[in-house]
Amino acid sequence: MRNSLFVLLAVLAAAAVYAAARIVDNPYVFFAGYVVLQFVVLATAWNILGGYCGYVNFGSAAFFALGAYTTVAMVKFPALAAKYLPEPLIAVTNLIFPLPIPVLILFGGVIAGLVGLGTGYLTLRLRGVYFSIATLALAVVLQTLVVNWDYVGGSRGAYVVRPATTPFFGIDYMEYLFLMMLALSVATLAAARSIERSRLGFGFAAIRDDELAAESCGVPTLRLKLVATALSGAFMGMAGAPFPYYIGFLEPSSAFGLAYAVNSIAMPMIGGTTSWIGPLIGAVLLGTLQQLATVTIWSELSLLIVGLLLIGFVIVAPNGIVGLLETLLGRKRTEPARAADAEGKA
């Protein structure tokens, strides 16, 4: 399927969404489902370097705090503006903010894009447990510093007052955020399937298959891996960005949350990790599980939701949902050549 194809397939599932949750026409679905199109941005950003290159990063929360915390300086900038510049700038700033949602979130991303580009150039000469224990060093480093930081908060946290109107008439703010994480889940998607099927995809593969015998066969590994670093952090920090306005008030121990950095490593791992799909199954499943049980039983009950459905899907189905389906695919194929053989034979 070409990739114009695919994006308008995926607009329409898109709208088809939307147009779903408006008929539901209760305000919590529009609550919830942003949270579960959010891990779907989440878990599809953490796929690009965890599951097409193999390392696995457990600094999600930092690279979706980053976009939070973008946000909420932006937010604070004019306060900012009114007491240290002169009064013509004073008055072109309130001409440009508020900024809106969109704007934000490509703020957002540039800004995680850069860190996860910096932090890939520092630790991407490390492999394996090693990289991974660097990226959780990072979250904490970076939780550190936000924690310290008076102008978004620091440790008391911001309040982030959601604008009176929307770009859209008639539409609540809720609903407004809803879209705008739909649309991001749509971009996300169709660029983790064009990087799937591209030459950037090819070396991310072979980086995951063996990456010595890749540099021995020319691939640019350190380059791949810098790109798919950037890549990832970006998309997780443009999942962040819209953040504030939706909770309203953020601390750090809501934007470093350990919920992110579980979910975005476990919805692939259930999923599968070596198709853009499997990222999308995984948090839709396990996201829609989660919202279900926080409003019947217990908040603090998805967690362990996540642990058990991921140690279950680790013993059965190592591959994740995506691997299974294929393995029993294959064998049906592969029955009826087998039955075909055995009465040639006979």
The other form holds:
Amino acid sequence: MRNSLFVLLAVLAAAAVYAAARIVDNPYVFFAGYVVLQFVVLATAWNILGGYCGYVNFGSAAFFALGAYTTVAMVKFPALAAKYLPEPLIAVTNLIFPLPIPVLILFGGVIAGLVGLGTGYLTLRLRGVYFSIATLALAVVLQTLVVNWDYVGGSRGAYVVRPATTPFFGIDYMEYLFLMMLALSVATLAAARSIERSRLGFGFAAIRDDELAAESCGVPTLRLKLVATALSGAFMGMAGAPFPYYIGFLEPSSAFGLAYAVNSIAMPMIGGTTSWIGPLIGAVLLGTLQQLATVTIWSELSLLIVGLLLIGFVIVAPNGIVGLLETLLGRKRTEPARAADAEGKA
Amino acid sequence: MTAPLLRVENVSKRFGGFVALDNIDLDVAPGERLGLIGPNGSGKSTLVNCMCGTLHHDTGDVSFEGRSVDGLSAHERTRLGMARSFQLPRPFASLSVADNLRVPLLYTGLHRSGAESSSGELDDRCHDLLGLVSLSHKAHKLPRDLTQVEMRKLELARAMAADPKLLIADEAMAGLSQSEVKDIVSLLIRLNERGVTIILIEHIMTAVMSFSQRLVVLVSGRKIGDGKPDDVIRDPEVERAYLGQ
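Pass me the form predicted together with its partner chain as well; I've looked at the form predicted on its own already.
All chains and molecules follow, beginning with the one already shown.
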């Protein structure tokens, strides 16, 4: 399927999801749906580095938080400008700010992408578990920096007040955020799918399977890994950028929460890591289950669900749902051939 | 005399106190079929790794087509025209046989041959290479579905996909039956007839003798023989050190 056709189908599917959410006519659907879509973006972004390249990133929460705190920094900028800038510049600042959500998403993506690039440069000579530990360390370092950075609220946290109106026909702000995350999900999935069958995707797969052999085939492994860390980080940052508006009050423990790191890994692992659809399946399945558990039982149960499912899939279907389906379908496909062979021999 | 395609000058490599290569000199002429032999631990694979950029030697210089390649990474050397196959096949396990060839074609082969990177050209080149190694019927299989000899052929085809001027085949026949060895030797000769210079590192003497126009012998990191195969294997030092007589 051509990429343009895929984008068209994805937009149509997104429109159907939005229409279904509107038909339900319950604001909670947008509230819960936003979280599920946020995980679609996070899981797909993680999969670009972890699934396609085979480099397991434990620091997803750091990139997500970078996006969120970029938004906080942008929201607080007019107050800072009023304090330190001359009058004409304050007037210009007031004209530009507050920035719309799409621009904040872009900013969050750029900042997290640049940090991803830097992290990649520093850590990609490490392999396997050493790389993973380094990404975990990055999350700890960034959280410590944010906790001690007063401008973005430090350990106290920061309030972000939602604007009274939205640019889209005055729809509810939560619905607007849902729409933004839906659009971002389509963009992330389209990017992941286009990478998959591209020259870049073949290079990523070669790195994942055998880095030494990839290098011998002319694949510039270090450069490609930097592209992967930057892209992955950028999409995670984009997922985090609208988060302060969603939650209203951002504190380091929520932005750097363990749930983001765990879910970003678990969702692609459960869905399947070798294709764009795996993280989508994993995120929708786990995200929905967690939202249901939060509403019906207890919010803390959600991580337990993730853990149990992850253990189950590692044992039963290590290649995730996609891998399991491929095995089952492959077996079905070969059964008629085997039967034909048997008949021929008979 | 024609300028060498590959020149190795005074290359030495140590691993701690162990001298793996000791001042190795080696010239390989364009179009040549060179056999490189030596007992286990003699430094053959270390020399290959130093040539290909997987390892960096301590002293000396490696040049390709008259240009020093010492500062270049492995992928940059591949793009210049040096390709290798591995002693133990290292296929891309999650990619099909055809996709295994697409990786070097996309990153090196198509550019080196000046072809366009269109999907049609890519498929054509892939098809040609699979035909060359008789793996067309396994194009969509995963490497795990291949036999040992097919795996070796895939390894050679993948190296050929980079459109190399020099192919270094590191023990491409290890573990194969006699008929399979003949199969691989004739494949290597066919590749050489296409203009590819080949260095064959091998333990199977019948294969080395039937393939090589020139033979180089390494023992304990030192070159102790270099010349016509029949002359080299009769050299008393080679017989003593390598053939055990």
